[in-house]
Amino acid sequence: MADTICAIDVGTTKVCAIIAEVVGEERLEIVGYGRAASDGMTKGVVTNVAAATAAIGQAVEEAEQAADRSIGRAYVGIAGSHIQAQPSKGAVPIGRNRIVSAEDVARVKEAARAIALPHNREIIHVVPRSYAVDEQEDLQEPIGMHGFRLAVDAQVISGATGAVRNLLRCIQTHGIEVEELVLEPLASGEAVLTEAERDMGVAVVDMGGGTTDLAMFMKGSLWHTMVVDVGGQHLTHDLAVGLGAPFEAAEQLKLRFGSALASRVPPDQDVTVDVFGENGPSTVPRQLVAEILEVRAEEMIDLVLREIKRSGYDGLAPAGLVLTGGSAQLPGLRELARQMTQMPVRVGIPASLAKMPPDLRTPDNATGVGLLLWAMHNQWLSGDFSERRQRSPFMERVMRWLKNLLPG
């Protein structure tokens, strides 16, 4: 029986659940997906547990019906301004055979977790940047190497305990076990980056509804990540305020006629929009719409540039920026980013998977697709898939039961 991977992307504006099968070595096939308008979320964080739980349930139910199977466990994306990253190092002696094993790598990552955190924060990831075996440094894959001491230079990603537990509760209420929480820009990177970009140096800019997440990759690994508190909803809000229109009307106007470059919009084009204080739609210049959006888009790009400079890695991303998320689809944004950064810029489209519907081949689904790829790569390398193939569903439940009996 083929292995099944489930991904749930809980964003500020939408929830997407995707179910895929591993049908060959590192090959995925989409078997179902569901989507629902997000509720109870602000800037990537749960602010209303009941509303968020209901939205997640709607997306999950739709995915289960399409795939004709239930979701028992899932990989879940996490983001929000509460996310923090800090460098950490760890070192352990290599086992008796003096050959680095997967167990040695797990132990050295555990050693890197030993950092002081406030009581209201918890670790989400330990992401290795590079390994060292004795005097050999800057290694990306130490397994199989001979030595006496294994060290790691890692990024420890942590989140606010309350935000993490609230998200877990919303998922677990539906009887779904959270296999792993995955930082959303990490997942997006799995879906949209090439190996050459990762090695050379690149920044993934995931422009969601409530936040913009930045992840910088170099030498094949994550080197820096942070979250900017502006996103697509701020673009819509500016339009609503600037035109005196309801938020929903401003959102439709942005999607249908928006542009991040006012100079690209013909000056004689008009559009209609419902505004407050009028009995019917009003006519406004399309160029005015673009001017409002351009100001906010410039601010978003400027904040990303400032963070890149603040990180100390300015000039170390020759592969430029890869824009993902719903706001990356705003016409003119790529060109505006190129003008402001003087760097290569492209819009990241998720990698194509077998039987992948066109609806998922868009930048706003990069996180969902990336969660599937993250799961497959990490589970396959750890051997979990091959072990699960040898177990019956009954044995799988027994193994989970035994695991729950173990301390820690």
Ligand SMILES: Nc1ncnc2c1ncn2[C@@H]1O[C@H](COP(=O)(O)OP(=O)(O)OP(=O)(O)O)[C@@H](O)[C@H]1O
Given for the second form:
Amino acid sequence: MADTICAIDVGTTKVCAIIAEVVGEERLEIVGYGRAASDGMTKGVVTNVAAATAAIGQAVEEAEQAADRSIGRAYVGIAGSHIQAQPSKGAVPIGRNRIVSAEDVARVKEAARAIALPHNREIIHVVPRSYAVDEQEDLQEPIGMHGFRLAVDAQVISGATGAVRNLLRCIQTHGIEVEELVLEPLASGEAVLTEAERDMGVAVVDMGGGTTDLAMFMKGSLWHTMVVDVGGQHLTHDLAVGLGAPFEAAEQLKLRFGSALASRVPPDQDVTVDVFGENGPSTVPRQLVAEILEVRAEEMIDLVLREIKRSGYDGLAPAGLVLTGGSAQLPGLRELARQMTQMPVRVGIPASLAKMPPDLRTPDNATGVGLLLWAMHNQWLSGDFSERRQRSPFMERVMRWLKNLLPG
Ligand SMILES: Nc1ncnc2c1ncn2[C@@H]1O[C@H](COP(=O)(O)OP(=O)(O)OP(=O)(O)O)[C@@H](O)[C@H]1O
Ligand SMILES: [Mg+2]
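Let me have the form predicted in complex with the named molecule next, following on from the form predicted alone.
So here's everything in the complex, that chain up top.
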């Protein structure tokens, strides 16, 4: 039987579990998926373990039934504003034969992990930006090169220990071991970016329900990443407060009639919405709805733009922005982003995989589909998977942690 990979995207508004089979070389086939409304999640992090666990269970069970198999391990997305990225360097002597091996690459990444972190934070990823073999710099693939010293320039991505452990617990309660926690914008990038965009320089902006995640790529590698605590729920909240409407009514109004560009909305159109203090629905100009949404959307894009500038990346993203996540579907958002950033902007939908149901080909599934692609690119293709299976990165982390507890 073919190898099975499972991805679980635990978002602020929905949980999505997708099961795929690896068929042939580098080809995934979707065999089942499940989706449930999130519970116990705020701004991308678990705030109620029992509720989040139940929502995850529902999505997983649905996926397992559709795929007609149960899953024991999964790749799980992680986000939240507790995530931080910091640059780090590492270097090691190249082993026997002076030819860089996969083992040397693993060792140099391990060396780059050695950064000072407060005790309440832990490392989620070490993502290489580029490698150097002796004086030859800027290498994307050092394996097979001849030399004496291998160095890496990496991004170390860390998260708050509490947020990490709570998420792990919600998954493990279902008897599912976490193969790897993957930063959500990295997963989304896998699903929606083209290789040409990554090489040229691009920023993927995943605008979800509770967070907006940013990942910038240059020369094919991750340059910088950040998660901000603003998402589609804030757009809805502003409408609810602005119009005096219940949250759910405001959400429906946003989905049906919303726009992020008030100037594009005909001035003479009215829409109805249930408001507090009235017995029946109330009439509001559609342009007012767009005006309220535009203010918040502008703020969200401005935050992203400021972070891009802060990272020293400004002007280095000729491929511009790729907007994804559920909120990227808000009409007018792409145009607003284009006007504000003066960059090329497109909306990213996940790459098509074999037997992929059309329901998954929407921006809000970028993270889920991307987790599968991440799994394939970073684990399957980087060596012997069955060996890794016996000792997952998570287990390695546990082992390292246990080792640290031992005296001397
Ligand atoms: N057509 C649409 N227009 C505007 N907003 C939309 C549309 N469709 C979905 N959304 C919004 O997208 C958000 C959900 O997106 P998504 O599923 O990507 O979030 P999530 O993964 O649950 O949350 P997060 O990643 O922030 O933790 C909701 O706020 C929803 O209102
Ligand atoms: Mg999401």
